[in-house]
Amino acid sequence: MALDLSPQEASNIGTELQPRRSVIELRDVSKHYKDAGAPIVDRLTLSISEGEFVALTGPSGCGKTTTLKMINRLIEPSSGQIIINGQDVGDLPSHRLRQGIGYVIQNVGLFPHMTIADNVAAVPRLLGWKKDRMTPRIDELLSMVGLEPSIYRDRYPRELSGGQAQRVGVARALAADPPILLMDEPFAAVDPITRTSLQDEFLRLQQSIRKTIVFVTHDMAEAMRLADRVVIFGPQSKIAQVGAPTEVLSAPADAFVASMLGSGRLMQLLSCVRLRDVSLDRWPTLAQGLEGDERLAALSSAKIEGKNRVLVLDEAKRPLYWIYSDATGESSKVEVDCKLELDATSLRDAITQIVYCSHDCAVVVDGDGAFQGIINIQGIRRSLAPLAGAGTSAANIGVDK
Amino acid sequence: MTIFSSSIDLFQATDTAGESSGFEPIKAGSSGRRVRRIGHFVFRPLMLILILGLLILYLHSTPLDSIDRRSLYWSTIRSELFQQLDLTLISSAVVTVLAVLLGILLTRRKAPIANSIVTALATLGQAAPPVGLMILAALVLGVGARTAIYALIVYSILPVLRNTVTGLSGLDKSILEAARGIGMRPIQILVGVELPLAVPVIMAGVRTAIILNVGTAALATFINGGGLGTMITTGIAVDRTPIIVAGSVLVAVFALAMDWVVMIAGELLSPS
């Protein structure tokens, strides 16, 4: 990470990055077709851990979809090995392998002659589930993807909008609770508004189901928004860069990756970086209930730091209000009007809030509402400073070099 | 954050709104179609009954001699009707089984060349004039109903074969990809997805085959195959207009009745 992290936050990230079991492993995998000269996938090696959301992205014809389809053997690799949970995918009959892997495609591919319930139950039926197990599972899945079971269960696919159809597509893929989900441009065929809401909902769903997801998209912004890790395919089917979205956005490996990311990449970066990933500024605080001399002392020591106010906290360290000192030494209370949550707020949201905030800075709190520090435009600039050197697009948001 | 979450709600609202408004025309359209369809179903039998009534009226108002009567006995007509039915149903059933199996084989992967060869042969069968086909078959296999059925099979295999191939190869590729992707085996995809979805197209082909056969079966009489055509040939041989009229009308009514039955069967079989 090219972001400057406080030791405490760095250790947080450390625990997250503890080596997890690798679920999908591609070893030297290649695919070439007889009539084509260059291989479509060329000696690809990639390891995907349990619960990880990996996006494969790149220009069309770069081999990202081929790579995905080789994982469930819709396409057989020409050479190399694909290992899922320690087992070579070639060891299983292909239909058995696929029954254990969720698969979602761009055009959804619902069976038009079956009801929504029958579509969702397709895999459990193949696995020979009993009806009394299947029916509650169908309802659970439909509610999970935001479709009311009593309304949609008995409808036919042609009665659904594009967004609803893809929800059913996701439900069908999740029906037998496979640990792995392969998704091929799942949100590309719906309109931008529906796409955004599907993406949001899918992210929320993934928070609770924690599947290992391999996701193909040509849309860089979508990859950055959704994935934990992004694999960017370059020309000649080589991997141009692999990394977390913040890594890729802050330090594109080469001119090709930079051009794929486009000019808005610092704005994308701001969306990817959360407040917990950056160092916050400290601010003088004062416990609630302290009056007179202690308050004056706090205000004057704040003044030495060049700050004209202190933040009053309650017993649980929750911010209550600001106390200003004016020229005559009198003090006045002002409400805290801009509170941001550490885990939930991206830098992009933070900037928007600070612009409208009356104190040029926002108070940052954790999930319990306890004060963590403040963030202002200077602080955001400072966090971005290490990144600004990495790309010319820094100028887009006026970051100081 | 509040801005964001409220905008998400807005998105969902538009999503559902778009869906419900997209609904109405489909429903209205399908109910309108249903009314038209029911009209179609009821109109045909009424028309046929009317035609038969007119025929009976005509025969009663015409003086008939003993030769006429012998050909117009109900028992004679009934046995010819059953022969006609046998010829039609047996040939059509064999054609359906043969052509659908062949069509399935031809649409599996790696069969595009076989596909064009078989289709060319089937086209040849249909292009040959049916009377010629009947007589050629009789020269090779001898006269009789069995030979007539072979000729009918050769004559009517093309529409079923062509429609089976079209129906199976015209399916939405993403449906088949999804079926493969969720782990269905090829035979499960064929039986559970491909054939049910291709039924309307295949049934249209079967219907065409039955119509061809029901008409052509009237020619079986030339090779001693029986059927309603016998009335017409008898009528011509003994020069009796009432017999010719009765035979022709019955052949036509029978053909239209069969067409009606097949149409209804197709409606019942195809996915709603």
Second form
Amino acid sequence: MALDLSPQEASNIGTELQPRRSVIELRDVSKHYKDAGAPIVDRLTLSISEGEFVALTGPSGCGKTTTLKMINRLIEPSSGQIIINGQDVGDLPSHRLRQGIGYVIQNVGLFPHMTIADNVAAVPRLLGWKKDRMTPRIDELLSMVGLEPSIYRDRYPRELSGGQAQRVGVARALAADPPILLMDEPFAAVDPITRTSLQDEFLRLQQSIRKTIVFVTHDMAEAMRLADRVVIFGPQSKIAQVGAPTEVLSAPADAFVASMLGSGRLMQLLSCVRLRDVSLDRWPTLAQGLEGDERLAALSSAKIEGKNRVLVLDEAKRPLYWIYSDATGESSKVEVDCKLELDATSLRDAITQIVYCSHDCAVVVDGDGAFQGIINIQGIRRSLAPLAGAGTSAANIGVDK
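If the one shown is the form predicted in complex with its partner chain, what is the structure of the form predicted alone?
So it's only the chain below, everything else dropped.
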């Protein structure tokens, strides 16, 4: 489906189209502190669906971390209701509530005197899990976050880098398989390269675990890259805009939101639109093993379409190599040097890859490696054309003229 950024359809990009059950509801929630003047959070109403990744972002002091902490009652709301799975959290003992919610913070908070395995097992142990259940779960989670269990299981937090410690923090939060994950600036304390790596890892992880995630970040680009839906707070957690990243980036609600997004919005937009969200070009293909007349017919058909080569696929439709035809009619094989995954690759990553590709285009495959189509610079420009039609030109989206 071609990219279309009407408000309704833009909010569906990268998410399921079917309505999902509401898991977390904040109903007119406020938080006041004595002698603080205005409330930190003032009458906030927000609904978060099952399996949804929602990022809360906004300026410092706007109440995003306070909101997160009220969900699992690390801070008690002054008024209003917080409903999780249909139950008012105020009616639950706080320890029972937190056993069903994973929590990841910026500085990780690993227990320094405990091994990595014991840190990951902390919540399952409180829940009374037996050792024969905990041990394989620890190894599964460490592998899931990219840490080889045989190497890291018996280490201590002081023996880890910042990025490795954050991975352990995520593993610990997931240990008891909670349906909800709260994350407060989890990647803010690491260097930019490690941060990008952790974001990539977490995006892949979320594709498989599909937790309901509430993620606090001051980094707008991080929010746009990771979340299904972004909530931009103004002062006192007043919602300035809420929507899918593509919707917010292409149509900021007002000058405040535009200022929060900053310059270079087109680059952010390119980062949050995946190849699965755009139209791919067809390309002539040929099954592996076909020779002689079949190959000549395929090359002839490709030439009629204005293409000088055919893509050869194996039995599972996986790309193998190109076949070119020269002026004498002879054909030659050339390796496919640029393959991109449909779900994992953003338009920004695609542009970077295509620039260095010898064929001026990239072959797009699904998670099993099966051929889905071709993407090139012209196709990317065509996919972004609706933005200009919606009044979002390169000039007003934050790109230099």
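Note that the rigid core is defined as the largest set of C-alphas that superpose within 1.5 Å between two forms. Note that this is a predicted model, so its numbers are computed, not measured. Residue numbers count along the first chain shown, from 1.
The rigid-part assignment of Asp132 differs from that of Thr285 in the two-part motion between these two forms, each C-alpha going to the superposition fitting it better. Two rigid parts move between these two forms, and the turn of the smaller against the larger, rounded to whole degrees, is 20°.
Superposed on the rigid core, the forms differ at Ala350: its CA is offset by 4.8 Å between these two forms. We note a C-alpha movement of 13.3 Å at Lys303 between these two forms, with the rigid core held in register.
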